[in-house]
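A lone chain, given as structure tokens: the form predicted alone.
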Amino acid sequence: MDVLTALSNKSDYSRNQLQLIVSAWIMSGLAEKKSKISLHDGDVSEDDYDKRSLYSLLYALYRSMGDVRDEHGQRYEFTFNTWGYTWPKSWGEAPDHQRDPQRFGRNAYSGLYHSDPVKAYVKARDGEVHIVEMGCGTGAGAHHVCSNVLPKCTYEAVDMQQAAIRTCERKFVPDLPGRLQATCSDATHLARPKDFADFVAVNETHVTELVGVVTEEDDRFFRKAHHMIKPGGFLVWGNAIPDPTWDACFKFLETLGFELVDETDVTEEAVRARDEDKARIDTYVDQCIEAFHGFKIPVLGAKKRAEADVALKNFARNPDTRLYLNMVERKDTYRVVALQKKR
């Protein structure tokens, strides 16, 4: 069992199923010649995992763990699968959720709507705007935006992972009746009318990851966003991706009819957030690993426990992992951008 490639994005694995899956992965170490996961920094080659399998595992894990404790003992459910960043001083006063265990993820969603062009657009419509998020994860960010950032908006949260959408339907949709819709779909295949959304939001979505190029998947992704956005509406996008890829994407988006109207590099703030969040992530990973019996298997359990520990921390960009160092070295830069569709 290779948990990095073998799981289905259409499944929402139960706690018992996850126990069996993890145990099978641990036992597969008997036939494994070389681990796909670097014990040094948690790096996993792009060729060695399938994002559908990886996120199927992660979202089922988040749900199955339920309420966990942070490093201070505060209880919360892990729903923001976002690295986020500390609130930039140039943006003014920080939002009032700075004591929340998942505050950096909330910042990432609040920050999508911080720019003056976006604020002016929202104000002109008295806040009554419609948002489609491509790659919403659990919908935690959608709920945050609807509740705290744009309280008059309506929102469709779209993700290909069934486990993530079920969390959204369970935890967030009932709290916002008629305003939040959760849709399980590959966002590039989403059948929606032309020019119907005021905003398409993209927050740390698993695209634009190859250095300096726009892939076929990226092409489909951006064309779908352009199709849905009204003339004058916005693509709001935040992520940490290979630095040369930003310019490649901007050039491509310009050919579609977008204009870059706001851009902020928050890489320094993203690194600071990972430093400040380290204790919480360490505590969370410890709780996850302790929950699975297979890690107690002699020899193999200890080996795979070490792999799971560093891999989970790498995907969270914890300090000293490969993805964290990519930001420190500015191989990856985290930017928050707004692109307006030309009228």
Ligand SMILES: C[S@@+](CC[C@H](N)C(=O)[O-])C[C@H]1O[C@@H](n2cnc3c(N)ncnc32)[C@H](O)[C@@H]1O
Contents of the next structure:
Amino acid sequence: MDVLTALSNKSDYSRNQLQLIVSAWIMSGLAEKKSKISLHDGDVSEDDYDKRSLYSLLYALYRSMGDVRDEHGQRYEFTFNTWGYTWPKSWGEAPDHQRDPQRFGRNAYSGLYHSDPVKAYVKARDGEVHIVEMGCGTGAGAHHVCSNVLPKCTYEAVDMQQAAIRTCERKFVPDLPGRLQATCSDATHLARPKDFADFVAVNETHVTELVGVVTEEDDRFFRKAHHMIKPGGFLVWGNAIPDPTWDACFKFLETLGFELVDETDVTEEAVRARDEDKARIDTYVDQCIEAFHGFKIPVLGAKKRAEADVALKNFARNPDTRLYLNMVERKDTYRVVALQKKR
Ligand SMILES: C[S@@+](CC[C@H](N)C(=O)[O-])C[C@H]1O[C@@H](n2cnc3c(N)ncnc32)[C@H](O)[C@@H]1O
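Output the structure of the form predicted together with this ligand; the preceding block shows the form predicted alone.
All chains and molecules follow, beginning with the one already shown.
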């Protein structure tokens, strides 16, 4: 069983199914010549995983863990699949959720709407704007935006992962009747009218990952965003991606008819967030590993435990993992940008 490639984004695995999947993965270590996960820094090569399988595993894990403890014993459900950043000083006073265990994820979503052009657009519509998010994960950020950032907006949260959308339907949609809709779809396949959204939000969505190029999937992704946004509306986008990919994407977005109207580099703040979040992530990974019996299998259990530990920490860009070092070395830069669709 290769958990990095074999799972389906259409499934929402139960805790018992996950126990079996993890045990099968551990036993597969018997036949394995070389692990795909670097024990040194958690790195997994792009060719060695399929994002549909990876996120299927992660969202089923988050849901099956339910409420967990942070490093101070505070209980929360892990729903922001977001690295995020500390609130940049140049943006003024930080939003008032800075004691929340998932505050850096909340900052990332609040930050999408921080810029003056975006604020002016929202104000001119008395806050009544419609947002489509492409790659919403569990919808934790959608819920945060609807509740705390744009309390008069309506919001469609779209992700290709069934397990994540189920969490959104269970935990967030009922809290916002008629305002938040959760849709399970590859965002590039969405059939929506032209020019109907004020904003398309993209927050750490797993696209634009290849160095310096716009892939065929990225091309479809941005064309879909452009199709849905009203003239004068915005693509608001934040992520840590390979630094040369930003310019490749900006050039492509310009050809579609977008103008870059705001850009902040928050890489330093993103590194700081990972440093400050380390104790919470370590505590979370310990709780996950404890929950799966397969890791107690002699010898193989310990080997795969070490792999699971470093891989989960790398996905969270925990200090000293490959993805964290990519930000420190500025191979990946975290930017928050707003692009306006030309009228
Ligand atoms: C790192 S997670 C971020 C999730 C969420 N935005 C957050 O910040 O918590 C990346 C997400 O991108 C989603 N994704 C990647 N490509 C997608 C696509 N083509 N359509 C829909 N979702 C996609 C994945 O399923 C995953 O949920």
